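Next comes just one chain, in structure tokens: the form predicted alone.
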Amino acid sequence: MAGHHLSDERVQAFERDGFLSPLPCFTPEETRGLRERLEAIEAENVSGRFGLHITTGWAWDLVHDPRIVDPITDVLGPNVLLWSIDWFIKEPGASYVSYHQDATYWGLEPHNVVTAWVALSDAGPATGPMKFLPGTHTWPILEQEDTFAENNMLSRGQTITQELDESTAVLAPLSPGQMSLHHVRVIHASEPNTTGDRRIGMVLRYCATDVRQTKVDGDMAVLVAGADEYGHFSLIDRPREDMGESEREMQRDHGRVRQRALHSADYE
């Protein structure tokens, strides 16, 4: 296929393993520019980095970039929504991520959900890149314990309680501008960042249009490919003014809905 689509072999590898890494995405110059944009926003207000596709035209265009969306449609089908854009930033130090499944708390069903994780800095072996347990996306959702452990970067320190065979883990280092894809159920984790630079991941969560939010009302998404024949989410339009008041109000509404989904009474 034309564009930036995956080969049949790579689609089969994703279907077998539940992840795919590395994939080319942005040039070194583009990657530096994205990091500079992010860090400029952080310098003004760290919370402003969340939901940037709602408040800035450049992030809206970014989540539609065919270098990301074409591979996503290869594994999810032609009709795709962006559910969220977040940033997973591991500063140098002791922070880590325990083994978990993303699907546990998001409320998205069915699990036709894939994350594109784009490296905006070096995500080599010493930075604590993601490691995956291949094939575990075919497993059910496992029991997880909320540990709230110090240095665990997950919001609840959630950790799978079942004993896992870590000898099967596959490390997925990325160079700046490369990306990985992973299924919402695949088990993954990461170790501390032992370098002197922050490890910056831009995390784009996409879902097929048949997916619905089961935990809260009023969730929002962006149609990035095909058509939405289900209407399970309120669709977000391209921002008319970067950081405009109406855009920032929608960003705040979006954040409140997501917090209710991620920290609902089901898990309190």
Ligand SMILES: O=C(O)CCC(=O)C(=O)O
Given for the second form:
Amino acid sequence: MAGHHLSDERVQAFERDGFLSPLPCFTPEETRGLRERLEAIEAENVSGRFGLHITTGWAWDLVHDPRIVDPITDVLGPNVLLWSIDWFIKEPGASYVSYHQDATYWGLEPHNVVTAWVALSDAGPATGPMKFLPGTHTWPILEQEDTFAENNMLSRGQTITQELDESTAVLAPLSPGQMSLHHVRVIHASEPNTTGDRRIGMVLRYCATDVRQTKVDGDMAVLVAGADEYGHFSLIDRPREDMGESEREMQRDHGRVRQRALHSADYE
Ligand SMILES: O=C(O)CCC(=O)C(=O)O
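With the form predicted alone already on screen, would you show the form predicted together with this ligand?
Below is the whole assembly, all chains and molecules, this chain first.
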């Protein structure tokens, strides 16, 4: 499919490799502002950063930002939902991410799901940026083991058990304000952060409207482009009041549904 925002070559590269990096997104000033907002929320309540689009108008606007959503529509088609905001914040030290496929444990099918990973800090080579095994999004789901290994940033320490040819891995370093896109089945990992600053990834998961949640009932999403002709998710509205009572209640519901989906072990 020819892109309307990305060049045809870039859309073809995504289709071939299962990832695309780097893409421009925010200015240095916007990026600093977003980092400040995130860190203010973290200082109050670390778990408040999940589902921020449900509780704050600025995060709602952010997940609709055309600099993110336009390239996403080029690779997913015109009708798109935002499924989640995650954060991969890698402090200096030993934390790492083992080789995995996202599709294994989210319960989303079909796999028309793409992540925008936006750097709110330096995500250069020494910070442990993501690395991808190109073309592996065309592979089936591989067996993963829950290792719960210390320092593994993944919730279950999930790791692909079969031997992988790591010599093909492509590092995807990002400058502050740049982003990468990756397909839900592409195999990826990241090494420890050897710098003195935290590496902050704001991780937006988008899917086409034909995708459904197969593991739990009651999953929620935000329509960010086109129309939802399927109705597989409860659609979330723009928050009326930042951190209002009903907004925070919905954020808690959203968190409970996601925990049930991520921690149900029915993918083995
Ligand atoms: O931030 C990282 O190093 C890993 C992120 C990741 O696994 C993901 O966004 O799917």
